[in-house]
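Okay, so here's just one chain, in structure tokens, the form predicted alone.
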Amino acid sequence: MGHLLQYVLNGLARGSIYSLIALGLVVIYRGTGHLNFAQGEMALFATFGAWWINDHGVPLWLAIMIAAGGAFVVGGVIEFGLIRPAGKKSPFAVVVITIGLFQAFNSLSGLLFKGAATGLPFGTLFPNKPTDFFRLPGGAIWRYEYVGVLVTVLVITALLFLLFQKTKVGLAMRMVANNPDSAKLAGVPTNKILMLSWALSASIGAIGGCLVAGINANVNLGTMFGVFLLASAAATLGGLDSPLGAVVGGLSLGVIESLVTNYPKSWWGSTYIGADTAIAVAFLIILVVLLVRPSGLFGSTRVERV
């Protein structure tokens, strides 16, 4: 029982990261109706920026805040200068541009930050000494660092919930995503809302990237690739328009990955289930869920008049 609880706790720690990156995807989709395939690499570039600022003597927490602020500006500029003009001509053009941005930010990170390919040391915002944990019944331990990451995700989720449900800006973001033309007729400043969605998503991604680097104790060019894939799956599983779904999907995916990775060798099927198949099993579960509920676990189902 103690081992099972430990695997679940480890999965929650990893799943927290998936949830945070998935939240960035949900913000853009909920505000614009688009998917940002460059979300992970934008977060990576901001993380390298935080490392550079911290390396020049700025406290890590402040360096992360500055990097998140910079990502906010860059996200808005990208929407204004690239996404908006392309989206007016073809929705598919936005997909191509985000894929191009994926490669551009990864290459730019390697070009600007010496040692990015092999990895650069990155600190953490939370206590991470060997003794920084508390023990649970059954012998399982939960590190303070993992608890801090999970709490950060929950706080950001709560703030996004308040934004979407309790503010005029959040309502406008939902209106623009559902029907941009009707939103314009209702007096919603759609251009500003679209820019805000990209800016907010980039800022959330920057925080997520820094948390990933903190847990790994370094940041390199491949840090965010696998995280982004699983975060995308988490957002799809939970529902692309649901912040709560992004969190539940990310945490669930992290736990599933941990349990499959640590599948007992003495159990039936251990030849086919293990660390090498963890991601495949997770995606198989997602596939089954989407076949039953295409909008995801918490996503809203759109009804169209025909």
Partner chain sequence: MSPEPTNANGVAPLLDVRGLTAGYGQVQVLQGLNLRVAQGEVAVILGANGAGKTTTMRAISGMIARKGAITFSGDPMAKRSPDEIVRMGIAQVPQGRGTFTDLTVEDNLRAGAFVRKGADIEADIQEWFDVFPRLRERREQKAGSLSGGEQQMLAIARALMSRPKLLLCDEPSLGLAPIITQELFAVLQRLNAERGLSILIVEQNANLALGIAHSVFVLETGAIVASGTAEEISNNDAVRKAYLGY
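The form predicted in complex with its partner chain is what I want next, because the block you gave corresponds to the form predicted alone; please supply it.
Shown next is a single chain and nothing more.
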């Protein structure tokens, strides 16, 4: 029992990060129907930015805020300068551009930050001495840093849901997601909303990237690739146009990953099933879910017209 609880809790912490990145994907997808393949690498670049600011003597938390603010601006500029004009050119153009951005941001990180390829030490965001944990019934332990990540993500998610549900901007975002034409007819400046979606998404990604780097105590050029894949899997599982789906999808993927990685090990004392296999199992589960619900757990199915 203690093991189970512990694995679930650890899985929730990692899963919460997937949810955050997945939320970023969903925010963009809802607005424009585009998958941002560069989501992970934009977050990576911002994480290096936070590292750099922190390296210049700014406290880490503040550095992360600044990086998230920077990402907000960069995200908006990318939408305005690249995505919007490309969207008018051809249906493939946006896909190609996000792939180009994927490559550009990853290699730019390598160019600008010395040692990025091998890894730079990233500061800790939460107390993480070996003794920093809660004792839970059944002998499970819950490390402060996992608690910290989970709580941080839940707070950000709650704020995002407040934004979507309780503010006028959020209403406008939901309008654009549901029916862009009617949103325009109701007076929503849809272009500005799309720009805002990209900005918001980039800044959510930046925070997600920093949380990953914080837990790993390291950031390198490969940090975000796997995380992005799992986050996109989470978004798919939950339904690409559903913020709630992103959260549920991310958390469940984290838990599945943790259980599949740890359980067989404790049963057989073998490491035969490693993290990679855990991901394979997670993907298999997603495939099964999608076969039953082709638009994910919470995604909306729009009827196609002839």
